[in-house]
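Presented as structure tokens, the chain that follows is alone, the form predicted on its own.
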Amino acid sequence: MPQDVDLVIVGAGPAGLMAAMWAAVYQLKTIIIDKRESRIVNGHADGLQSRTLEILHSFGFGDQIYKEASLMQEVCFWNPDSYGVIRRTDRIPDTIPGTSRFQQSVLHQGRIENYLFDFIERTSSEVSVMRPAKPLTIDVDESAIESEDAYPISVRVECLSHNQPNGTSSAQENAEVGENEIRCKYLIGCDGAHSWVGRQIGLVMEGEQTASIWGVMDVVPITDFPDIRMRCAVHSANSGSIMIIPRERGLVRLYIQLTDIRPARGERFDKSMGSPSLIFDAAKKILQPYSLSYDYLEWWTIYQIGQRVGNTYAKFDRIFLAGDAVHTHSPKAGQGMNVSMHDTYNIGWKLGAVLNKTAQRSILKTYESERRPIAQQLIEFDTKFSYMFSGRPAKDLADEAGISMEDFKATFQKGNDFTSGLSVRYGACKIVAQEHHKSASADPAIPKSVLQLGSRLPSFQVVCQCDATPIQLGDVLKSDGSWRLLVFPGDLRHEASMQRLKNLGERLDRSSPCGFPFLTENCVQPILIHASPRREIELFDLPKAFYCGSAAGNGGFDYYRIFADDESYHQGHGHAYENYGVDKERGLVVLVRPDQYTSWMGGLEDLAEAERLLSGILRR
């Protein structure tokens, strides 16, 4: 008998596991199909960008990863002098100061996946893993595509053995040996480059394979190179380039250009021709006159730079592709794992809301419209960055064939904002309001600062009204599937501000027949951030919409949805209004999606606009 599930995920890498975390949050019956016999224990991807750490923190464990990871503090640039000897020419901060409370960090993929698996296991018993297993066929009943209760996708899977991966529980990772049939409502292909799922839906990868070959080694180095524990971009005069990434446990990752290997353009390099000695010999040449050896090699590989993006991200809005399955690029900018997880972080909450029948199925079309442009921007950046990193340094201003190291540094700095993941801005669509849809009364309230429609909401410190605890506002925006209506009423000591808030509170009263229709624990939660001194405001003088109801559903009070932008006793003042650019006299309302991206902004009088937007997204 076929097994019926809500969701099938092909691939148990970071992208697949991010999708599975959302499935666990929404309690979706989910099967992950993975070809590997066990989990990764070393090597592979390792960079965690600031936005990725924010996302993981919203699931409740980003701070644990942050403590274990190696934090990137500084980037050093090493270039040849007039005699061809490499010298440090500049230093810049690795993470742009003030952009996020999380710095870019490094931790190997196996440890990251373990954290994701642990979250899934403690959150839901509905997610299971079949491994080692491979999908054989996908069939789609096109007549049932629009039926929300149908299982239009049928996947035939071959489970190869009962081998249990190291450190896993049979409750989470098991399968019947032999062929299995699974029927599902939706499927996500996270099966990497040369995606099997992609081939089944006719995916065409657009772009090209370059002739640039790089080796990667994770070693405990022995060297007199002074910046071995810094992130370094090293250009030699004639032997190629190295990217140095300090890792956890004393490890260092080396990305090493192999200048002696030059396949014809479009021709694939045979990786079996590579070896650790081949790669390391190239590294020693680049770092001359410094010595380099190692006493421990943990992992190595060779890759050929290719920059491609898929022509489609979805089929029937039932089968979706994410990560390397739909975009490939070089790993040196630390984007592969991060952008892949951001893909499934985007589609995951949308699928969960549709399957739980709180959102309309039409929102699934926004996955491709939001994520494909990001991949195209990444390919554009990576093409330029890889060319400049692989190129020979210019000897002087007249050397037009060489790469200007000043231009390389400028490109690196300009790309830092993009590679952090913090600058992503989704365009106007079904779930992001258009600029011209804002009413005239709301326009003066809209800040022209860090708050932008379609961008992630930055986090600043506020103080909890009920117990004076300082908290980052970002910590309130958990990845639990809820939308948030952030109300910034201004200074409530002013009569006009308090009256506007009371009027809004009446609209947010669930018991009112003409109240805001989407206010439930699992749909839209109102959150209040006022600009008054906390000690001059009484919680129960504020509208009940901001404290009535509890997560336990017992009809009590939820004390942790009202905050003050005020001085804390021990951690200073967060200046949230100032940092967000909110006018303390007019106030502001911000509608935030379950993935912490802003969907709508307006004045306290403009709630009808938010209601109209949500009526095309959520079910009543």
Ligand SMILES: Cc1cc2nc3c(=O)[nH]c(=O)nc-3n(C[C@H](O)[C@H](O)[C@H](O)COP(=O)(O)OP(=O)(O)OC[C@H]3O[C@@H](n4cnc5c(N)ncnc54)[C@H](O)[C@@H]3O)c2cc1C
The other form holds:
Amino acid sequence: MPQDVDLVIVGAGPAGLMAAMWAAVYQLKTIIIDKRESRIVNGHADGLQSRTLEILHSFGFGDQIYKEASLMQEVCFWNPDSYGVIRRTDRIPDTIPGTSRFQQSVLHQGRIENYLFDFIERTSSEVSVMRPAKPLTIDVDESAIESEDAYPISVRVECLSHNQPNGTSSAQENAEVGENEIRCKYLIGCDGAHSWVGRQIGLVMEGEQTASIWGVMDVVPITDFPDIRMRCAVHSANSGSIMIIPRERGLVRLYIQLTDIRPARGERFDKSMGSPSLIFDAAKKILQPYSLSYDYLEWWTIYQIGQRVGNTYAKFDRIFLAGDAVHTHSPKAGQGMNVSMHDTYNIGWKLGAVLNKTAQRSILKTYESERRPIAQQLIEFDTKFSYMFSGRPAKDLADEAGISMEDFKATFQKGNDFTSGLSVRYGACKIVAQEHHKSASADPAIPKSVLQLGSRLPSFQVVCQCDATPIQLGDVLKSDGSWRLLVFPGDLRHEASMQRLKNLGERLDRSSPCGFPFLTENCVQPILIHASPRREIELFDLPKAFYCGSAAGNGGFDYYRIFADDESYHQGHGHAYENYGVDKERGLVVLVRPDQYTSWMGGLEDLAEAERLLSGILRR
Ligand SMILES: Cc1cc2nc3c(=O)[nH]c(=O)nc-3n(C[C@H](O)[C@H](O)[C@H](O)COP(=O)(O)OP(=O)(O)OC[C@H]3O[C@@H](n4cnc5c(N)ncnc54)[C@H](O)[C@@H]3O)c2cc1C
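Could you switch over to the form predicted in complex with the named molecule, since the one displayed so far is the form predicted on its own?
Entire complex below, previous chain first.
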């Protein structure tokens, strides 16, 4: 008998595990299939961007990772002087100051995956892992694709051996040897580069392999190079470049350009020709006159830069591809793991809501339309960045074949905005209102800078009305599947502002027959942020839509949805209105998606517009 599940995820890497986290949140019956015997314990990706940390924090454990990781505060640029000797020429902040609570940091992929596994285990018993196991075939019953309760996808899976639980495998990672048949409603291929799932649905990777070969080593270095605990971009005069990334436990990751190996364009480099000594000798040459050696090598690999994006991300809106399966690029900008997790952070909540029957199936189309352009931007950035980092530094202005180090720094700095993941802006679609929409552009009260349609809502400190605790607004926007209606009514000491809020409160009253229809079952959660001195406002003078209905379902009130943009006793003032650019006279309402991206903005009187937008997204 085939086993029926909601979701099959092929691949338990960062992309697959992020998808599984959403599956756990939505309590979807899910099987993850991975061909690896056990989890990875070292090496691979390590860079965690600000947006990724925000996302992990919204699941409740970003700050734990942040504490364990090595933070990257500054980047140093080392370039050859007129004698060809490398010198520090500049320093810049690694993350653009003021853009996020979390700065770029590094921790190896295995540790990060462990955090993701732990979350899945403690959140749901419906998600299980089969490993080592491989899918053999995928068949889709096309006649059942639009049928809500059907299991149109059949997957034959071969479990390769009995998993021997070791120190890093969880109790859920058990597989029975032999062939199994699984039927599922949806499938996500997160099976990395050269994706098997991709091949089954006719994926074509567009782009090309470059002739640039790089080695990667995780070592505890013994050196007199003074910036070894800084992120450094080092260009030598003639021996290539190194990126230095300080890591946890005294480790340092070195990305080392191997200028002596140059396969013909379009040809694949034979990795077996590489060795730690070959890579490390190249590193020593680049860092001269500084000395470099090591006693402890934790991990190494060698890779050829290929920049490719998949021509499609989905088939029948039943099978989806994510992560390295649909985009590959160089790892130096620390994007691989991040963008891969962001892909499934996007498709995960959409699938969860569709499978839980709270959202319409048509929203699944927005996965490809939102995520593929991001991969294209990434490849564009990576092509430029890799070219400049792999190029020989220009000797002077007349040296046109060389790379200007000023241009390299400018590209790096500009790229920081993109690589942080914070500047992603999804275009207008079914789940993001049109920019030219009356309430989103013509109204001068709608801020244009920080709050932008399709961008993630930044976090600023506010103070809880009920108990005076300062809190980051971002902490309220948890990844629990809820949409949020953030209401900024302005200063409620003004009668007009209070009246506007009361009118809105009536529309948000669940018991009212003409009320806003999407407040049931935690679909849309109203949140209030007023701009009055907290002590001059009484909580029970405010509309009960903002505190009625406890999240715990225990009959009590939910007091933690009303906040003041006010001074706190011990942590200063967050100036949320000022930072968001909200006019205290006119106020603002912001509809935020379950992934914290802004879906709609309008005045307090414009709720009908939000209702119209949600009518095309949610189910009543
Ligand atoms: C050897 C190596 C070194 C890397 N080094 C760096 C680095 O230094 N810095 C950096 O930023 N990025 C690096 N990357 C890239 C980074 O790890 C990826 O961008 C990121 O892990 C992508 O996540 P993913 O989940 O999409 O794919 P992956 O992490 O590749 O995960 C894919 C998963 O699918 C499983 N799988 C594959 N095929 C099948 C199949 N047919 N059936 C079942 N399971 C399957 C694999 O076992 C794996 O667990 C490296 C990747 C690799 C493979």
